[in-house]
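Form predicted alone, single chain, as structure tokens, below.
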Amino acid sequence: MIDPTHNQLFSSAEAPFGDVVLSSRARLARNLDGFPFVNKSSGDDCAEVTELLRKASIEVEDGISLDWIPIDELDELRAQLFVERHLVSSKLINNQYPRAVAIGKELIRSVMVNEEDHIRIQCIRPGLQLSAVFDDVYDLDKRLNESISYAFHKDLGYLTACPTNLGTGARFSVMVHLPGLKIVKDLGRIQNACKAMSLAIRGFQGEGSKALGDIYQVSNQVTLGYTEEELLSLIADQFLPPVIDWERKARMHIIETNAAELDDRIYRAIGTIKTARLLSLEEAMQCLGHIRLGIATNRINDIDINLVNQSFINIQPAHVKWHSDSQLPETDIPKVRCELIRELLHL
């Protein structure tokens, strides 16, 4: 079960090109042969497959441990713990037939057993980190793959529900920390260059959300016709770096040019953190995404960059209620996630 204070999502200070880039996730889209997909599939469907994907899991070994969870057998806090650390989906949760996910022990590898999909298989790493996770998620492909079998075209590749997912079924995304961009309002060129290379550009939360924190998420858009090496490569070696570039300028530039704005905005967000009394989820993240740019920019140092980076997932709602009192009404929450981002950063 997750352990709120073992939270790798985000923390590590070292993470390749951590400065910018927050997390490199890998994502692989499966059905299993001779089954309709889900939203076809009757409920006895569901069952069968959870049932032969359960046994599947379990047989998964050298080195790869995986803790099999029914999501009917999660409370309705637990549930929200998994969506809010990125290890299942929203629709996962909220799916009526049977379902479950395969997390591993270090909270980085999870496999969700009838979600849009039979299966999705994916793992998250901090900081630049893209080969890495593709490494970890088509070696447990491979190893699935030994007990079951995927449904598959030899003109079309791996057949998916959704169209956009049909041949690789892989998708690659990262978590970006933009502030530089956001506050010399050049966004659009980050926007401008997802549309030419067809990636897509988010939230924090993937699709449907917002940005909190100035945290985008970006991450292709189709997977036909492309080989995941390609596919990594396109977010990899072709968009990521002009995007550190022009992010790293903009810091730069700010830091020339206005570096009072820059420290009122750094210092007003460690003064609302310190003696606020209610903390709405957007301004949290917002007093968070100030901070994390002024250590970036060494305008301070006395506040660790992992802690901060720790803080984006653990003042969520769910966590708040984890760390504090799990039946805590939600009216509270600002108040107790006041108390506890000061705990988290030691202010």
Contents of the next structure:
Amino acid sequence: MIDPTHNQLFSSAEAPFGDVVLSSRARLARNLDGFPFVNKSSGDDCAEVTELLRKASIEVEDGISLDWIPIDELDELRAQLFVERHLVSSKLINNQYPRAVAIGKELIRSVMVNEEDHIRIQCIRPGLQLSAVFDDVYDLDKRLNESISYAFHKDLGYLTACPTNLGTGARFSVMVHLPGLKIVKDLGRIQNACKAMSLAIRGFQGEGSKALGDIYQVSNQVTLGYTEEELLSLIADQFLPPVIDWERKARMHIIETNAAELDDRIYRAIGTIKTARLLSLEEAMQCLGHIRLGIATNRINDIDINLVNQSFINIQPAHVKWHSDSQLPETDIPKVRCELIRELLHL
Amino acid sequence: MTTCDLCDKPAIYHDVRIVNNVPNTVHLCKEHAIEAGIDIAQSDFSVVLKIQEQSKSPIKSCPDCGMTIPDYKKATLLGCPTCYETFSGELDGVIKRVQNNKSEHIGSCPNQLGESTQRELLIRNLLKELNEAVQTEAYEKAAVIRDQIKTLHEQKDD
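If the one shown is the form predicted alone, what is the structure of the form predicted together with the partner chain?
Complete assembly follows, chain above in first position.
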């Protein structure tokens, strides 16, 4: 069985542009030819699609090891761990009909079956690695397509349940850490850049979520009329270079003009984590964000940035339960989170 | 604001009827009301009668999955691949709006496509590359792409 607390994904220190870009993700939406989309499918249709995908996933094996997990066989805590790691969506977990996920052992790749579309292939890697994650999902896509026919239209491309995913069905996204721009109150620049490039900007946990820890998720909105390479390039070559530059300059500006205030934020965050007895997710994420900023700007050097990256995920509610007690009452999570975060950061 | 059952515009005609004890509503924008043959200059009562007349013919539904446009508007999801053919007229505006006015796929395609469709998509991709090469004054590259397109067109004619 997969170890849901595998931490390779969060080694941004060694990854390209890891000081600003936490992770890169690519996902492809596909549907099987000859079947209704999931929202109009019967239980039998869903079971048939699931079985076809199970067989196809086994055939994929060469070089890629995928664990096939029917969602109904997944206990609630493990399901939430995968949601918190963005390997499956809450929608997939909450759907009622037969559905499954195939997850790579290294927790980088996953294939959701019967989410909004029959197939959602995705891959996440640390830092700016959009080309690598695209190669990963494209490879899986082609391998699945050897035994499965996809619904496709010559003008509309890959047909998806929602018209917002038509064409390539490809969504690229990056998690960026922008505490510098937040402090200098210049996040409007990012929003304007996103608007001008038809990119969506969201919080840490996706649509409708807050930017906990000053972490933002940016992704392409348009999927039709551009090649996958163009969509990837829009984020990797057009959006990110100026954003990384702005964020680094904002950090430098703060050091030059108000280092004491910056240090105050960083050391208050460390102090809070060292001494707090109750930590909400929001406060803990904010502290981690400031500590990460301190490491990235060399104001502190005795905490490993990869441990901070891992902590962003490991202090989420299901992870707190996983590390302590699966029956832990919700009300005890803030208390246990304090102990866990100190342990994770060796504080 | 209530929107038209057939598009996203505000509805200006509203009809509520009870059929077999079930309330049935029709909302139409000005354009679709006219398209449905409703004389917008007539009184409200005759408009309702006309809508009733129109609605006697069943609302268009997908032959494969039974999806209707009101269903789609509620779920914001289509029911099956055939829905895109069935509702092509209604979806055209929606697709252009959410896809930045784009309506033609370029990029990768599945391996099950017939030779002629594959060729058509390849030509479409190459035309875009040709356009970009000309815009950046990469004329040598443009000439190579032009020859590739010509060869593909010749294969088409064979």
